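First, one chain by itself: the form predicted alone, in structure tokens.
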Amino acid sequence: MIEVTDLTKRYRRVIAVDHMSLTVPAGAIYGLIGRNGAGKTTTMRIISTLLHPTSGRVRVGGHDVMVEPGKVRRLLGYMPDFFGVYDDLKVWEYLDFYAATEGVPARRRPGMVSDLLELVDLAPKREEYVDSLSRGMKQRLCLAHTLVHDPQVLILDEPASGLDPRARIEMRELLKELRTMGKTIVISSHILSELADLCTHIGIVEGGKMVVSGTLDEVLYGRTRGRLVRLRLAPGEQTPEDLAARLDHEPLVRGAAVLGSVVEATVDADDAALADLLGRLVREGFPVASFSEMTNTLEEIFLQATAGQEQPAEGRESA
């Protein structure tokens, strides 16, 4: 759905995206990772035809943003981190505006408007005024604009920011509902526990760069690093240094140290080669009691991702 390729975006001096390139596939939920100033709001920016890209390319549902912007923005809805909404007007008002401003007709806007209320769960508040709502409600209410002219895609800068927990949990089952709806998300934000439990997809930015892509489980377990498991050993004759020194000699196995009285090793292996790894040693006579897999977490991988990578002097952009 979304396709980047080669992007570069360059400020006078200062190199925003630094020929950066990423997939996104349809009905996908693509979380964008990174520090203040890594390159996100910038990629973002340039997908939904915003920024003008210094080069590299960018189609949206196999349109080029730059030779066909306009059925792009057809395609896309765009949510920034801050929303401005019009305080003075009503919550069906102020949906109602948006939607005949994109040419949405008079006898279907208030069917529209109510479904979009529904939706975003707002719908006890439709005759209050913007003004009155909370952060979180208003949040919903500016999604829910971004919704009015249906679009396949949704690009979201940080759509949790500054909400209490209660209402990042009500953003997030949102837009679960919304990929069920077949929408195409990519999202930013710097809770990345949250991002774990709702992407299908993670990129992480770093000076400009994609420094590591893919869907979540290549992320978290991806051979880049391996898969960290711990083993035990039943008591007999075989010692955790004995299994150890074997892990050493197999061809999937990393590296493998004794701690107390487990072994940890990193393999290069899927489900299959480990259960048929796991089998071979107790054939071997190795009584292994306890076998399990070490998990990493995003903001773990988030911290490995980016060690020893420095910032630039000059700030690259708000996010």
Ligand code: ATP
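Residue numbers count along the first chain shown, from 1. Here, rigid core means the biggest group of C-alpha atoms that superpose within 1.5 Å across both forms. Model, not experiment: these values are computed from the prediction. First, how it differs from the form predicted in complex with this ligand.
- When the rigid core is held fixed, the Cα atom of Ala272 travels 2 angstroms or more between the two forms.
- Taking the rigid core as fixed, one finds a CA shift for Arg283 of 2 Å or more between the two forms.
- Once you line up the core between the two forms, the Cα of Leu50 stays within less than 2 Å of where it was.
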Contents of the next structure:
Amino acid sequence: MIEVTDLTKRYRRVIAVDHMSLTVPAGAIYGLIGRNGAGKTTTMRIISTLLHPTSGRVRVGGHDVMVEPGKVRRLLGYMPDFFGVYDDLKVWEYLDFYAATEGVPARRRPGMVSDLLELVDLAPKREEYVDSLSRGMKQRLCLAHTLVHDPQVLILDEPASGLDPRARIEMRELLKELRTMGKTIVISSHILSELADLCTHIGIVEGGKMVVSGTLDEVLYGRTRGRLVRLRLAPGEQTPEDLAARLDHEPLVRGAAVLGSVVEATVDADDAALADLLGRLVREGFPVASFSEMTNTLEEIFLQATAGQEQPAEGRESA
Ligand code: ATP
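Follow the form predicted alone with the form predicted in complex with this ligand, if you could.
Up next: the whole complex, starting with the chain shown before.
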């Protein structure tokens, strides 16, 4: 649904986005993670046709954002990280106003406004003034605003920022519901544990570059370096020390240590090589009773992926 290819955006001396590529399949929730200034907002604004790229290509639903921006805009809704709302409007008037600006005919607007308020759980607040709403409610109203033209794609820049834990949970439930309605969603966030629960795909951005990307499974389990596995032997002739000594001779194993009855090893291998290693150990007579991988959390993967990287390049020429 969204294809970003070799995208670069330069602001005078700053390279905000540096040869970035990513693919978001239809129906996915793609989580864009990165620290402040990593280039998330710039990427999202280019996808949403609000900024021109310096180079590279972005297609949404098959339409190039530079060639057919009108078609792209009809397909997507963009929710900025900072939004202004008209405080002197009632909740229903606010949505009605934006529905009118999107060209929704007057006779269809009352039904649409009610449906949207129901969806974002603001129906009981329809007669209240926007400025009387809590931050979480304003955020949900803003999301309803991006849904007025029934876009297939939603680009949401930090929709949970500044929300208390309860409001965050409500926002997350709402995004899950939008996904079941078939929307394709790109969401940026700093709250990694929430993205792991919500997203089907993850992209980690640092200094304008995509450093890790893929399905959630690929990102969490698809690594081929530094995988930590634990093995435990059934009682018998072979001891955990024998197993650790054997593993230390394995080229794929960086190191093995005995922790009571368990042997912990750090292995540079993909799934196939790991399965092969386990098979060989069993054939050699090690009675492996349990074999498990200690998976990293998204947080740990983010820290590893961004460790030692520079902040966005100032004055650096890109290749
Ligand atoms: P945040 O979470 O803080 O919004 P971000 O990951 O969204 O960060 P961007 O806002 O895309 O990052 O910014 C990427 C880089 O581009 C930063 O170094 C930022 O200072 C710079 N930048 C963004 N907008 C402009 C602009 N209009 N002019 C000059 N530099 C800019």
